[in-house]
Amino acid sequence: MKGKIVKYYPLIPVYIAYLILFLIGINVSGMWQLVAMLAFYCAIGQAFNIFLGMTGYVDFGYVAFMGVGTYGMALSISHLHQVQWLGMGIIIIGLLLALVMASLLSIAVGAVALRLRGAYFAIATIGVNEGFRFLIEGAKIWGGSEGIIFSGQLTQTFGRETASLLSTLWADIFLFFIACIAAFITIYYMRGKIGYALTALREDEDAAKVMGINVTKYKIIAFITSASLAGLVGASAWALKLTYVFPPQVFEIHYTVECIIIVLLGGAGTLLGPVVGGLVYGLTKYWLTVIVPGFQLLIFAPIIIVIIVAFPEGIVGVLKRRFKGTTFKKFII
């Protein structure tokens, strides 16, 4: 029993970091928006790391799953707002719909793309989000290029005050819950059969096959899990927070690039890495925007390159070496 509990010790620093972030946002005036942005980067980094970190495959179409999740929440609110007895059930249905839609899209994409490896897989996924976006716009699905605006329906259903709380507070609180769930799933996979199989295929996929590991099965598990969490992030951080969906925004590929940077910065395949990477990336981006507005990307890019070159295993990789053989080792993976 004790052994089962010990393997979850690495969750402690992750959850402490989220708790500190939350308390700062709640108690320090004017900090909530910054905290919400950091929670977004940590949550999406944690979700993306389940696939990239554990398999070594880079999915450039990842933002498509967030975009589909956004539509899941938007469709629930815009179509069910007149069903008064549902109440907050509309939000729950929106989250479930986001989960299902992102999962279905990941199954469709994974069925084709996961047959490929390395650069071929990355190339195959590049056009996923753009192709899906143009499908929605061209076929006029879910409002087409006009998107969906549902702020009025949200207010009509819950009233102005509750609707405002949902958009400004609860949408961000949901992010913390999603980040915590993603962290738990990560450690559960890492310390179980799934994690060992994914580690084997990441190190040498051919050798893993020879050893009898069904690599396709485990890639699909990681892919669907990661995509489903992305759908939940899109439903809360974008749809519920902004109360509208506009295709060019929700399918913007730079979000995928940010996910890759966060995971590599903190340490791919680690539990604490996406949290550290999300905090470093978010805070650096924020302060550069404040100090040198208009030039932040020019300065930010070389900083990121230097950090990644200096710490090829990520910041957490350095911490693991530093604390090797100490009491803190069991808390950092």
Given for the second form:
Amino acid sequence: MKGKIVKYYPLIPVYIAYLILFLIGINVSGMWQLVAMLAFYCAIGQAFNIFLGMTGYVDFGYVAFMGVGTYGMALSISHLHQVQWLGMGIIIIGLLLALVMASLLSIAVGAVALRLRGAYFAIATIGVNEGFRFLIEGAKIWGGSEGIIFSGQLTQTFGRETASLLSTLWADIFLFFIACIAAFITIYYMRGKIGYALTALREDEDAAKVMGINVTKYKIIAFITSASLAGLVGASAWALKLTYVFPPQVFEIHYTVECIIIVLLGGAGTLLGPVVGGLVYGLTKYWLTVIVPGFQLLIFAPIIIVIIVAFPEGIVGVLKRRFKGTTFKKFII
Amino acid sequence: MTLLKLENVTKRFGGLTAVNKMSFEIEQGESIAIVGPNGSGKTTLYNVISGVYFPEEGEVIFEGKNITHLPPYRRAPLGLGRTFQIPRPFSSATVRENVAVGAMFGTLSNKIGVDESLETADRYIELVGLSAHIDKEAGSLTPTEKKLMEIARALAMKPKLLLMDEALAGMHPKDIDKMVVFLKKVKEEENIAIVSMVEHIMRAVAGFAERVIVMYQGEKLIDAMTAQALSDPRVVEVYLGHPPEGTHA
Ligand SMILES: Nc1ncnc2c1ncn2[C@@H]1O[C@H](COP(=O)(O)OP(=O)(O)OP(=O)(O)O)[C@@H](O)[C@H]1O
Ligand SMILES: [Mg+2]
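Beyond the form predicted alone, can we have the form predicted in complex with its partner chain?
Okay, now the whole complex, with that chain kicking things off.
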């Protein structure tokens, strides 16, 4: 039994990091916005890492799962707000709907696209994201290109104060929860058969098959898990926080690119990587926005490229080598 | 009992016929060497047996079951293990994890958990003499160590048929002798049929195989007991590059 718990020790630094971040956010005035942004990057980095990091497949349409998750929450609030007795239930239904919609989309996409290898998969997923956005806009479903605005319904259901608390505080707290869940799932997968299967297929898919691994099955599991978590992030960080959903915004490819950067910067396929990556990325971006407003990308992009080229294993990959054979080893994975 | 049966198997790559109407049988517990000059289709034959490629024609029967079009991941648990001519380790994983993958997914019951697989891995790693490298990343091993690791990984799958693709190539003659002794021993102990291609290392062929199949240009040229096959003049001819009489090259 002890052996089982030891396996989960690497969660300790992750959860400590989140706790410190959270405490800074609620105790230091004016910090919550920054903390919430960091929680967003960490959560989405961890969610994406379960797919990108563990399988080595790049999904350029990843933001679509956040997008449909956003719709899940929006639909719940805008349709169910009249059902009085539901109360906070509509938020829970919204989260569940986000989860279900994102996983359904991932099953549909995965069943087709995950049969493709590497670059072909990546290209196909760009199409999925754009296609889904145009479907919503063109077929005028879910408010079409207008999107859905539900701030009114939210206030109506919960009252001004609670509604405001939901979008300024609870939406961000949910992100911490999602990040913690994602971290747990990551290590649970890593320590289980699925982790071995994913490592094997990431390194050599054909050899993995010959070893008896049903690679498509494991890729799809990782894909659905990662997509569902993205759906939850969308439901909290976008729907609940902004109280509207606008298609061009939730299918914006640059969020996918940010996710990829966070995972690669921190260390793909590691537990700590996306946390470190999310913090470093978020803080640097924030800092550059303050000191060189308007030019942050111009400076940021080359820095990122240099770092990723110089440290292909990411920050945590480098640390792992550095601390090999020391007591810290079992915490850095 | 017949373990593997190939019937008229043909595999083409575009206009090139890499394996041409191959038929043969392998009995349980046999040790066979497949030899033939470069490009004669040995690796392709392995790929057809393990399911990496499906043949255009013919059938592959394993323990009476037609597996011609079964995907590789479903063949492995039936008892088909293999190594690769160019080693294909899961580079970022440790030696122990690599071998554990074999035990975890390559065995029939498929109920073997992570911990048990790691223990199985330890045993086979010790057998092939890699215990000192057990926690090393597989990618950092020397080519010979990688080959040994692949043998351990394949053995951990508890195969009934082990296909080794030039696993002994590049090894020191002394190590080859040791490996031959080792393979004979595991073959007896685990009742595995071992098919090994040892290419030019006739020393290993003679020491290890009971039966030799000689391939030439995708076809089966000779299938005979070792002593007889190796003394066949056609063997020397194909290795020297002269087409033997009676083949249409
Ligand atoms: N994937 C492929 N696509 C096209 N041609 C191939 C492919 N694999 C093998 N071939 C060709 O098929 C023929 C048989 O190759 P194969 O690798 O099976 O020979 P081999 O007997 O294993 O040779 P070696 O002793 O060099 O390992 C060669 O002419 C080779 O070029
Ligand atoms: Mg070959």
